[in-house]
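In the form predicted alone, a lone chain appears below as structure tokens.
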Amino acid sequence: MNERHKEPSEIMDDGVEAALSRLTPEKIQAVINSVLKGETGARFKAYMDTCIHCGLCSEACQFFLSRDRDPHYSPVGKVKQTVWPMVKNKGRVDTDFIRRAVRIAHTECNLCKRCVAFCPFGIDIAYLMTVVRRIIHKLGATPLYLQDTAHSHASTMNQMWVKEDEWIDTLQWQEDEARAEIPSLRIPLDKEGAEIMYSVIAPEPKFQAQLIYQAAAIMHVAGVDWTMPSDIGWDNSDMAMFTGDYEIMGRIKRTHFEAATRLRVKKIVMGECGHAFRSVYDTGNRWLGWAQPPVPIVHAIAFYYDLLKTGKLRIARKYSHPVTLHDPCNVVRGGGLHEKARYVVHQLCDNLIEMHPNREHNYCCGAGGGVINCGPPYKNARVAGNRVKAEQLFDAKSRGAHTLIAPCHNCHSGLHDIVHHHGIDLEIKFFSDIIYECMEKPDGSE
């Protein structure tokens, strides 16, 4: 039996709390006035001039309908609760409140963006909670867990500590392992003209290698031509997107699309990962000062639906269970690519079980916005604070659902913390997962 868990209240942050010890009012005030006079500009007076605290956005947000419809949940409470009292009292709030602001900001609300579609006025209270997560790093009070994953990014240049040595002995094992399968597959580093360099999120090499040796299997039987970069900017992920560190989140993004550039590739072709996918073509190349990105960006989910439109991927046999489709916030609301995913879908599988609402729709998982990445402390509060999305998922199941598909590492592992909690019992892959399993290969191949 699961013991009881906390109350988001309850919960004590070691990071925080030795931030809170250290701050001063006048330090706050300071550092409020500072964001909000010199970082923001029109788009912040015209949300908080334009809200007429309606409420509408409250039926868009998980967190607040899966929390029994309590007011300070929804979209519109987080907003009276952190960034109007910072603006009506110019600044003069106490450390109690600026805990209140980091639970809110940092583990109640995922930047999920699906409020915006409820607003009659459009209003963006996903970019009025990063404004709050942008005051609580400049005063050093981010969760520790996803402080720690800033340092990585900082230290390594992605967000697993992992060493220069460590990626490239992953890559040669990975390949050793496909050649196993297909003699003839390369994984080709620093290849300098190719059509593609393809990234992944640290996570791959750390945890989840496997999926590079899928990723090297589609490329091979494709007949892609694809490198990877042997030195940093492999890592296409960015946390302090989610801390509020624009800076290091430049640095990141900065590295990354050099490494593209050194290598002369056409474009880059990203794994399934969501928040990733959002960091590259739409935050961290704007904090740059550039209104696209200098090098093409490609999620796996347009890259593998181009695959299959052109016949350079085929299917030697459909996926034989029902399968029920995640829609990732960052890739569907934030990039439109739910229409692709799901021809995808229907080029792997005989059966789709569709989850309602759906696509642009579809509620959040509670992870992709580096709510999960908060860590342990916050972990049972968070799956208990996405009810709603167990209810979706336990509704797809007693419709026949069998696998759980989810293009993101974040959705994967939020979705993970889901099933688990509430006993659903569905398989979760991602879409590179059924494709190695179903796609033609080489005569010969193992």
Second form
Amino acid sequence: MNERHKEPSEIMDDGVEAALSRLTPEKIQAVINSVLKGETGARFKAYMDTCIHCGLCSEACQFFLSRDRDPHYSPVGKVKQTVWPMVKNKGRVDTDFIRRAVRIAHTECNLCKRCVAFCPFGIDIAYLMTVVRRIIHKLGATPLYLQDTAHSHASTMNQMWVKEDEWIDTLQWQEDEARAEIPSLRIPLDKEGAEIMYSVIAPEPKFQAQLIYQAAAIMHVAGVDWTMPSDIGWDNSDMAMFTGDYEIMGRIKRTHFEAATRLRVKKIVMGECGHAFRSVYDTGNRWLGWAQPPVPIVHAIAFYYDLLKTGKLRIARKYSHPVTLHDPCNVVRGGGLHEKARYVVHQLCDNLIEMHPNREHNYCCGAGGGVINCGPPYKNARVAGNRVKAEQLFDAKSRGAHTLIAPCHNCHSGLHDIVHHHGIDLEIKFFSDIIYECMEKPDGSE
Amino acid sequence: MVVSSAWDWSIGEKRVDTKSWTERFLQVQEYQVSADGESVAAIVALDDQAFNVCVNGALWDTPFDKIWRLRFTPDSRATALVSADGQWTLAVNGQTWPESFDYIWHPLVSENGQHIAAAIQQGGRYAMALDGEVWPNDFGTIAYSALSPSGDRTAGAVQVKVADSGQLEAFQEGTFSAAVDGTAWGSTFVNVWHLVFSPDGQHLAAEVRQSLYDYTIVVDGKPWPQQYTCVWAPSFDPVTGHVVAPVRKDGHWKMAQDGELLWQRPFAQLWQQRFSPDGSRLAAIAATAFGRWTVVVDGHPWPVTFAGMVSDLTFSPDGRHIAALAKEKDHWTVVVDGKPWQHRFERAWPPVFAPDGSGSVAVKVEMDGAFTFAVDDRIWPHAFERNWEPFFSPDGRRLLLPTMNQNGYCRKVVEKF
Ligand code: SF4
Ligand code: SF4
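With the form predicted alone already on screen, would you show the form predicted together with its partner chain?
Zooming out: every chain and molecule, the one shown earlier first.
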């Protein structure tokens, strides 16, 4: 069968299949019950007891809307196919059930939390899906690509198996490149006592080193006192959060915060990434026992907002194309940065064509929650599961949008797949691409 | 250990005109100051292609294509990682190691400053180099490099079996080990983190993961018989050689020793334990409850807790006093033996105890956007653009204060204030 037409239920994941072949009913039951009894509490019970199966949450979910309102894809439908039978049967479920649970929890829910606002009781389906993912982790049945990423996090403290020397070498290479344009530019390594530690996700040194170049140029032009760590802790990303391996999540977040405390910076500025923000700002710090991040976290959107608002960055000429803006779930519903994002857009561009719904009511890109990190086996199903986003993008395009700003790495990649699949002619950019292109640069820069 | 008795402890100031450096050189990078305060140095750009190190106004003999990680050793020698013709090595006072490498990073210095190690990469293979001499064996990766306190042994977490990306089962069977002086332990683990040498350098302990779920402590390649849901970095008792580490079970953290519980009391978090120099006391940073941080001494928390964070746990040399930094909202303070100072700081650096048994603590701090010093909750009345951590004289009566303002660098020795 052509990969393109595979039903989600027909997708084979070698990592999942290998794990299922090792499982016994006793093991499955023991793991489910140990997680449900040992790791959930009042919140889980309240959600279980409160849901009246009304289905009002369905309208929230991009998978439900994109899959012709198939109730299997509704938020409550996902719970009905995973958590409820686990609870009702006291963990006695078979490997076919677990295979389906993997597919649903890992690839048909972005943990985007849009449905929370649609539920009259505020039930957080994303939380329930993370409980399922935790069980899957304990069963060793996490999708292969995502699990490999968690292995990378555990081994290297970064997402992409970047070795210690490769990281430093990349920064020095980007500094060299950037000095050809701005001769006095530096990427200051290990500058103890700098105001800001700038952290990124590992795809930047691995594939998108120009983003580090651009960040360095922005920091230089704005006169920011900044540094990057040469040691581990430079990567703020966190796929372990999405595999349910909270012990590794805690370890990599601790490493990140300790890099900042070792350098005695006042705050951490992080690049344009959404899931990393969720991990650093909310989930990872809490697992470690910090109610708030121990070092203040500033997402790139808020950072650019401050630089533009205070005049530290000035725009030489506005971006000439009409733009539309994607609101990444983790920084908008999770961090309330939607108005700051619009301020930044308006400083850079004259013509913002809004998608609807937007701001905290946005539709997820479909990549978030680790879904895109489940890799190629699920790509077509993922794109098909977000037709509503494609429709939004088509609509923005038909009203004149030329460029799609997506201030999040996962959104970037997910939207790229949608745009490409549907042939929507939108150029996708980060804020930093446009800021770098349009900002005033010092005299003498080439 | 730093031998500070030979330093110049006469009251007064010594200045270095660093101001002129900015006119002499195209670029002056971060200043570094030697432990004895006598030398100030910076990496300087001579032109677009050439860098050098300037120490008290004098350049090293040879410039390099690239230089980074300039630091002074405890015995006040300037070291940096340097590159010429695409090859990297380490330079001490301008003298490079004879060997050079495709890359070098993570320099480590022995307590007396005499020995320097670093991680190196040559032809895509990884090892450690100690005083320029490379391990006899190399590995596919290296991380968590470590140097024994006296500087005679090196170690690193190394990958000894190949598991290509995506080979989940091969990875989960265990591909990592630790290598000491280039020889890997016979045992492998899913992951190996945070290698710690015993004070005499004879033993090496590490955190390991034996499966995706089972964590423990390994000493010289041999795991503790008990497994936990998580562990943090171990420490050696400096007297008995016992190994302690925070371990997690049933959602709580406890302190364990050689696999047995040492502290019965559970904590929401527990890490960064330190022994007193005589090994008689063990203290750690802990969260007694979610979001409430403090110091725990021999299992008993201080009566004060802080919402932000607690860091830089430090024993006095006689082991009788403990100081730490604590953060509440956006401000730091210093806490000594459970009592917080009144003053609040934008930032604070590690507490420094007087060596005379008085329990006096000096700290580099930032207040109102400028840097100064605080001693026992009193603030030095002058502020600086930059300063470095204070140092007590051997009798505890004087303080060495390295400072910098627009006129340049100044090494001050003052009476303890
Ligand atoms: S969290 Fe998002 S993706 Fe998951 S069920 Fe709710 S709306 Fe759908
Ligand atoms: S809206 Fe809330 S109560 Fe209704 S089905 Fe969805 S989760 Fe249950």
